[in-house]
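Take a look at this single chain, the form predicted on its own, given in structure tokens.
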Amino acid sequence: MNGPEYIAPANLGDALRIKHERGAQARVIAGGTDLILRMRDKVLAPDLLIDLKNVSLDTISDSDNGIRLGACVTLSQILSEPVITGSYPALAGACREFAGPPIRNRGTLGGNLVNASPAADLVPPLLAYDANLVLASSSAVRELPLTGFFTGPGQTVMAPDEILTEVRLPSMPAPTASVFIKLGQRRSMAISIVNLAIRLTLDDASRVSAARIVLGAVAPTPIRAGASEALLTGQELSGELIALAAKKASRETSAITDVRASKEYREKMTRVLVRRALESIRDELQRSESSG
């Protein structure tokens, strides 16, 4: 049996092209990391493969506003950016902790994203930190809120016709701290059973004023935990609120048992987890204050 057609196309332009004529039949390829298995194991079968290694999405820029990301920007190249690892140090954790240095080389962040895995690693920092899409097609291009993305497991609303190009943080206000954890059966290679970012901004009276809490592998996407930011924000955080609001996230997750881990099991190390997240991050903004 055949494999599918291959085309590299020169820009952008001809992609969409492409991807407009051929719809959901093809296949936009980077990295490859993921795709390849899953042709492999023939839970996808695209009729064409589009490879976007000459389309220039393999940038990071920054500016006042915030920074943002080509689709096709590789987990190393995040790690090796020092305006990622010092303002979003959560979407550099989880780039750290995600399998080992031959798949971050390749790996890229539009293929973890389009994936749509509810364990996907660096969907809970981009949500903790507020992200954006690019999407594009032939005829138009449209951004919308990473919140609005996925709709299930392996789906999102991005149509057959459309490209993920670009992904956009915006700036984070001080004092902002933010952390990102991951729970495995090993440390990186391996799909979590659990992960999270949090992030949280202080006003001047050293109250919560943002709060997010983002949780992985718990649902059937990844989720906010709304009515534990909701518990955090205007308060001042002590042991018994951090306590309170771990106990609460976890009560949000509608987690399943699998071959990984037990419902049960997600869900008591949610709490164990958000609470380490937290007293983390606390600890993180109580130095900041003594050392400004």
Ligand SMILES: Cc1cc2nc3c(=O)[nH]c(=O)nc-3n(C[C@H](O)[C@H](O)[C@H](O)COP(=O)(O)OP(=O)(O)OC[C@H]3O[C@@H](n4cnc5c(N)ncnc54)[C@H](O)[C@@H]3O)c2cc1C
The other form holds:
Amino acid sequence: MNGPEYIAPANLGDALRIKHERGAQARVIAGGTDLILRMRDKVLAPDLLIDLKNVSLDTISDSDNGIRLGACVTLSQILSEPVITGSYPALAGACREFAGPPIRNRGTLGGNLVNASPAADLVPPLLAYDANLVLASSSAVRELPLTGFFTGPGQTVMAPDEILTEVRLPSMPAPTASVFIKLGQRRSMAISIVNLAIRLTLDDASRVSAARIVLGAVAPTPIRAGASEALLTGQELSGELIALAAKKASRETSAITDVRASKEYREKMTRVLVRRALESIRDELQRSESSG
Ligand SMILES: Cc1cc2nc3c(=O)[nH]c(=O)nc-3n(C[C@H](O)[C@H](O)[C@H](O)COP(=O)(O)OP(=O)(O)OC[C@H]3O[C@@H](n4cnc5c(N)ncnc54)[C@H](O)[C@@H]3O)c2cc1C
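Alongside the form predicted on its own that was just displayed, please also present the structure of the form predicted in complex with this ligand.
Shown next: the complete complex, the earlier chain at its head.
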């Protein structure tokens, strides 16, 4: 049997036109670290691969309103960007814990999102920072919140003729602190058993004005623990509140048992890790309050 046709369009316009003409049978390829394995395992059998390597979606730009990351930026590029390590530490943390250097050099932001794994490591931090996505087709461009992008494992709201072009992150008001934690079966090169990103912003009275608690690998898609976020909002962070919020978050999961871990272990570790993340955020916010 022959493999798929391959094309590397010179610009985004050509890529979108070809995607429009060939629809779902044409598959975009970025780093190929997910797609090639899925083709090898016969989960996907596209007729055509549209390689985005010449399409100039590989820049990161900074503005007063936030940052814009092209869909084809690699994990290594994100990690070497000072504005991300400085202002979006949970995203940098996820990239640091992601596979090893060869995969980080090839794997892209867009590929991690469109692959739509419930355990994708970049999704919790991006949701915690209220990311928006830009999707383009040959006839339109639309911007939509990342919340609501995933409809199930491997499923998104993208139309067959669309390409993800950009991820936008708003600026974070001060004081804000955020953290990413990943639990895998081993220290590196592991798929997450549980991953999470938490971001808290405080108001002038040191009460939580915005809380984002995002959990991965514990439901069919990454989820926000809305009840736990609501519990924290408007409150001062105390040890008691943190313990309660962690307990509530673990009850918001709908984890399953699979080859990596049992449902019960995932629920228990969600509680432990949310508490740990919130304590670390509280300590960081207290340190910045006393130094500023
Ligand atoms: C050894 C190994 C370790 C890994 N470790 C991790 C890990 O620690 N954490 C983790 O989250 N993942 C991990 N992965 C999975 C994978 O590397 C990531 O999901 C990576 O970000 C995928 O990016 P890519 O550019 O290689 O995507 P590709 O394989 O090129 O594409 C993935 C999917 O997205 C689509 N796509 C890609 N870009 C676009 C776009 N711009 N618009 C529309 N569709 C697009 C493709 O058609 C395909 O369906 C690992 C994979 C391997 C092989």
